[in-house]
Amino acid sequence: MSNFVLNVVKPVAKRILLAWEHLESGVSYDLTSSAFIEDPYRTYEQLRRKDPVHRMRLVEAWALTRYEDVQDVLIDHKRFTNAERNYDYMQYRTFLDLDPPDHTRLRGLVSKAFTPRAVRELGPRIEGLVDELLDAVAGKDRIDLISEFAFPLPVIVIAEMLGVPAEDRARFREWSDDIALSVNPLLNSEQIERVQQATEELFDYFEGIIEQRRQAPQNDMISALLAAEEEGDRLTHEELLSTLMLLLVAGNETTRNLIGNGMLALLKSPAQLQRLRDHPELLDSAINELLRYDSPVQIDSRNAIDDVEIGGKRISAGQRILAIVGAANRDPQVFANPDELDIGRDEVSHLSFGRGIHYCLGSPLAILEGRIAFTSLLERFSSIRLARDPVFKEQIVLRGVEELWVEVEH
């Protein structure tokens, strides 16, 4: 299967490919439009209603939008693999790109840092960081909730876990934003260059930290992974670098987007925001609902290992499948009134953290950070209102806002 890279697709060719899709199914899936990036859910609803197992032509892949189909693909790693993704421009593979036994081995090496007990022990430090970030904006009546809060919080947390200086977080943001582009189904040449350069710079950065830890191990994740590397076949140096990169990027992106997307959803649903203020005991269900309503991860992808039939469509071995989590989370067959935000919703079986062996390892940490963040924001500010329209990131897979300016009253 070739890369999903859009190097040179002329506007005329793009229109032809999308028209082809529409003729075949009655709907087209244009991931490149600015309207889709701002609001993908109208497109998802059309796909789910008209062609839930959709043959894409702009990207050579199948798009799944029903909850049952998406869940089945994510769970079944024996029929749908991550290991055959082919990105010629990438020089690394993280354990997200592997199947057992390599996936099991690498995931096991970092899983101890994300056990319920290990995450709970981070709670006081996260609370302290949240207080520090909110103290820093005290007196301001207008803030960018992303750059001043939702971004630095998870970056500092994961940086301290890894053992790298949190003061480098400005560089982490640039590297993270650029490397995160690599999961997009479509990239142009300029974006590919950004991914490659950011990866090279981040690897060089980690090489320096790794050398320091070889000389003087500390109580951090890099030192622990180095110890595993030295045991021989448990971890190669390349695997060490790719794992550190994955932890930094994933540890930042998921929580940043949970806080940003979640607060935006609440600000656009003032009755639900007030409901959460009046009933803070709903916080846990609210976090799950915010994850369902506007998932930080919109798409997960697999390759079919053998010929398979989904929804009456034959998918050949080797063909790419886009499991559209954002669409599955709004499937009316599973969620009542799926386009409405309901922080008291009983259904918590969203797919935002995935399913199966690739279920998000850091989900307990993301939820804890989200709980502390939303609790503190609502306690610190008696009023929070949108100051202007949000600016969305140029992302299809990792959905989030780049800027979220709000007016607050202390």
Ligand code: HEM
Second form
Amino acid sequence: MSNFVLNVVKPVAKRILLAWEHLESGVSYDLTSSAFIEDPYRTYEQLRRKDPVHRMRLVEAWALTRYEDVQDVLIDHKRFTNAERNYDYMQYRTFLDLDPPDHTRLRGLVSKAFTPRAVRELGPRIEGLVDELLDAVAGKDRIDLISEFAFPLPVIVIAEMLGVPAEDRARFREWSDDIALSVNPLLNSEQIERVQQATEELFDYFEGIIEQRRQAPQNDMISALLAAEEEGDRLTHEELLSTLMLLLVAGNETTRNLIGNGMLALLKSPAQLQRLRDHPELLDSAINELLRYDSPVQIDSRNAIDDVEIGGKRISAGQRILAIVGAANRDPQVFANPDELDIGRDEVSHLSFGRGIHYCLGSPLAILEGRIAFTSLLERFSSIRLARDPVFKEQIVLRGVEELWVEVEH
Ligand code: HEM
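Right, and the form predicted together with ligand HEM of this protein, after the form predicted on its own?
Up next: the whole complex, starting with the chain shown before.
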């Protein structure tokens, strides 16, 4: 198993590999078990306590669970690269998978659109969209908050920013979720095919829109990037396509999961939900706490460029490192009572948007969408209750529920 991207390991082989891990370190990290998918935090706690720099055998990688180690690796892009994800099945790299100077050049071309100031101007439009989505469910007393609300909101916002028709959002969801599978450390051949096919279809789709914008530029990001391509040496056509793909994909499932996981956490802690209703001034710290408590992105991956030591363990050049931000966010060295949801926390910040040069470009947008979404949901519904326990998707990196059924009173 030399490749990081593996076909699903057969059950017997899996048990042997996990037993080997356990023998070596006193703990094993079975990221395929349904108990782990339901509640990864118990496993993270064991890993952090018994073997915080953990050699995995099921996947060829090291798992880091301490806040300090995770943060150090993410900040140090000269020793830990994002450019070797062993993506031999991916034809294209986005700037998330590049090092400087290419990363700096491509991120620089789109960063203006995501500054806090530029994003603030989107506020009224996002409020309008949220109102439209909630108007559409007025009168219903049972709602799936994912399909009716948390899914369409970020797709429509990014589609409008890019300049692609928001009516195509059902297709974006499929492409976006299929392409996002590529962040997982374990993929089977059917999933690899889905990633490849979705990438091809999305690129074909973008080519059509790019051609239209070439004829008639508009005030959107596709036109702006196209102008940069036409200027000559600023980006190639392939880079234009992969940047559009990254922007379309990166903010969809993640923002959906902020709203889904965040709402679920509040519904499971009714006292905190009531506290937010009584103290709307806690909104910003509540969003941060929801991001910390059940992070939409659980793992950022890197490769060691040279041999390096972390926590007394020697990691060889080229080896994969899983910087588990979901675990770092629950490190008791940094957060008091880390397993408790406390929307008034003002401790050190979570790592859910990453750190260093790849720090989430869309974080101001995600936070704005979250602020407007939670404010409006609480204003519209005088009461929200879980209608049934939701099921988490079988995803290790992007954590979220497929459906979130709630009973509401208007
Ligand atoms: C709550 C929602 C979101 C979360 C939790 C999140 C999380 C992250 C994380 C952890 C990274 C760094 C990955 C790494 O270092 O390996 C990242 C990068 C990125 N995010 Fe987000 N994200 C969210 C929403 C968005 C939105 C709305 C956009 C806008 C389109 C966006 C665009 C990006 C881009 C372009 C990158 C790559 C940055 C780079 O490589 O320089 N994200 N995000």
